[in-house]
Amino acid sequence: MNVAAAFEELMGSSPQGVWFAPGRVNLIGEHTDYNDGFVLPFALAQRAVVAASRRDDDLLVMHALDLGEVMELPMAQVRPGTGGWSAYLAGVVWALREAGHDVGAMTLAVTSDVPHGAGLSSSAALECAVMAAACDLFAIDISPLTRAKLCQRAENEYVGAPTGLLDQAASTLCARDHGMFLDCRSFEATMVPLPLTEAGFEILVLDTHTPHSHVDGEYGERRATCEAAAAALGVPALRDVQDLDAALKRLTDERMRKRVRHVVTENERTLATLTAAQQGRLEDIPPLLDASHASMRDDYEITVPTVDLAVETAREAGALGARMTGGGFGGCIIAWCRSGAGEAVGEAVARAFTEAGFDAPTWFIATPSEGAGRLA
């Protein structure tokens, strides 16, 4: 869709400007984010897009070029509680202003071609591009890792998603053609390089179209399981566990323990991921897929069935490692293949969904994008 002329066949003018972020997969490091853990995503190709222009009176007013619907607020009316699509929106406007920004007026017409509830940022995708947005038009001069702290936010107190930095920061701050490893205590974010094609190999992202939300209790259910284990073991977050047996025996709660498990060997593969892609060794990593995928079905408990016979199929019909990507409960896998294979893995999986009486599932072969900026 060409945004641009969307908004002046809708407002008569052209936009101020064109701002886009992508949204993410992240490669491995599932649920480390709120334990103070490792992270590994990388931006994809797919992107929201938002044409803007600054208002002379006191309203946002967005448009969700997809859905065909309008949300008009005033500015003083633009506060949590709002509800809707427009919340990821002008839940950004509303951060930026308690942030103490002076963000005036707005139209904003978005788009996007993130798939939606598939567990690859979608929310952070608009939230980012929106920000973009809102800082060039009011000469808002802040850091890229401040902004993705203020769409997170935005998101946690506008829209009421319990979410981690991930999302946000891999939309900001991702390069193209690498994956971003960041420390989610420290904020520090080293960029990694992911030459795939040169190494022969690509990445298939499969949305099994298993609806999950955020919102819903069971990630707000895991993140408070979490913070008891951590209080009860007398350290600031998971991440600060280091004999994970020795752990695992002070706990009584099985659920507790399993949880515990998975943040504390999560981050290990995460740390291990980090150093095989630093070393150029990319072929050590799809064990840590596979390890990965076991221990969110095994300890944490966020799989479902569609997407362990993604899993399972896909790594029948040669990918070299899989794994469910996202919060879970559905959305995505990726599968490590040999360049090439792609295709072939994500028919091998449509042939099993359709076996099972599952919805197809659609796929596509992931490039590490850059993040947030400008396009026109």
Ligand code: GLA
Second form
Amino acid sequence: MNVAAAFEELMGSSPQGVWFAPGRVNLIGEHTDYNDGFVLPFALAQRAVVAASRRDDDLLVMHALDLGEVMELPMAQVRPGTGGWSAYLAGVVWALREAGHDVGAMTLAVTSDVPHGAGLSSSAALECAVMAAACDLFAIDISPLTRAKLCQRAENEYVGAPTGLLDQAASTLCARDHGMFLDCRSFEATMVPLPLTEAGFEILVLDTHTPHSHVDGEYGERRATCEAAAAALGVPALRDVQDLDAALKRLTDERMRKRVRHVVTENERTLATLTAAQQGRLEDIPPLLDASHASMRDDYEITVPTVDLAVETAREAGALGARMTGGGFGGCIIAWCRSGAGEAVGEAVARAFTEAGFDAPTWFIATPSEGAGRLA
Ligand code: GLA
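Requested next: the structure of the form predicted together with this ligand (the form predicted on its own having been shown above).
Entire complex below, previous chain first.
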């Protein structure tokens, strides 16, 4: 879609600019961000795009071009409680204002090709694209990390999903052909080369089309259990558990023990992935993906039958490693394949889904892409 042309048709004038922010795949480091741990996502070529202009009245006018819907909100009414898709846009304006930035009236027209509700951060892409637009239009000079944190605040307090920083940091900070290792305590980001094509690999992203939602209880329950476990162990966060065996001995609740084991081992796997990528040993990464999936399935208990079948079938069809990506309870898997082998893996999963009576999946080969920016 030509967003600038669509804007002009709606508004009778061309937009003052066009901005974008991508969806993301989390290569590894799942449910570690809110435990002050480590994540390693990369941004996708799929992105949200927003055409925007300042207005001289007092309205926030938001067009969802893909839905053909419009929502108008007086600036004074931009506060948590307005639901639906517009919350992802208005929430960013609210978070900027809460942080003391002078954001005025705007028209926003958004479109996105990030699959919705698939665990690929379609919501963070919208938030971070609007953030890029608002910062440019109102000359707000804040760092990319601060932008990501304000978008996270929009997601937490305006949309109402208690998520960590992973998605917004990836959408804002990532670089082309790189993964981003993020320490979610120090917020230090390390760009990690991912020369997949040169190394003879490709990453298949397969959407199981099993709907998931973070606003429902499971995500919040996992987060609360982790916080309770950290308190029981007397550490600020599960990131600080040094001796896993000793920690598991101290905890009596079996569910809590499993959650702790996932978080601690997932942090270790994420660090191992970082080291492998930094040393150019990409072939060492796929087994870590397999182990991550097993941990999410058995210890964190956030996978579902479609996702497990997709991962198993991908492995049988030749993927070198595979795991669910994102918050869980559905959404996408990633399968690390040799170059040219991904398509056949997708087809094998589709056949297995037909046999099992599941809805047909869709898939694409991922391209590690750059984070949010200005297009025009
Ligand atoms: C969702 C959240 C992230 C992160 C992942 C799980 O994507 O938005 O903050 O917690 O789940 O790793």
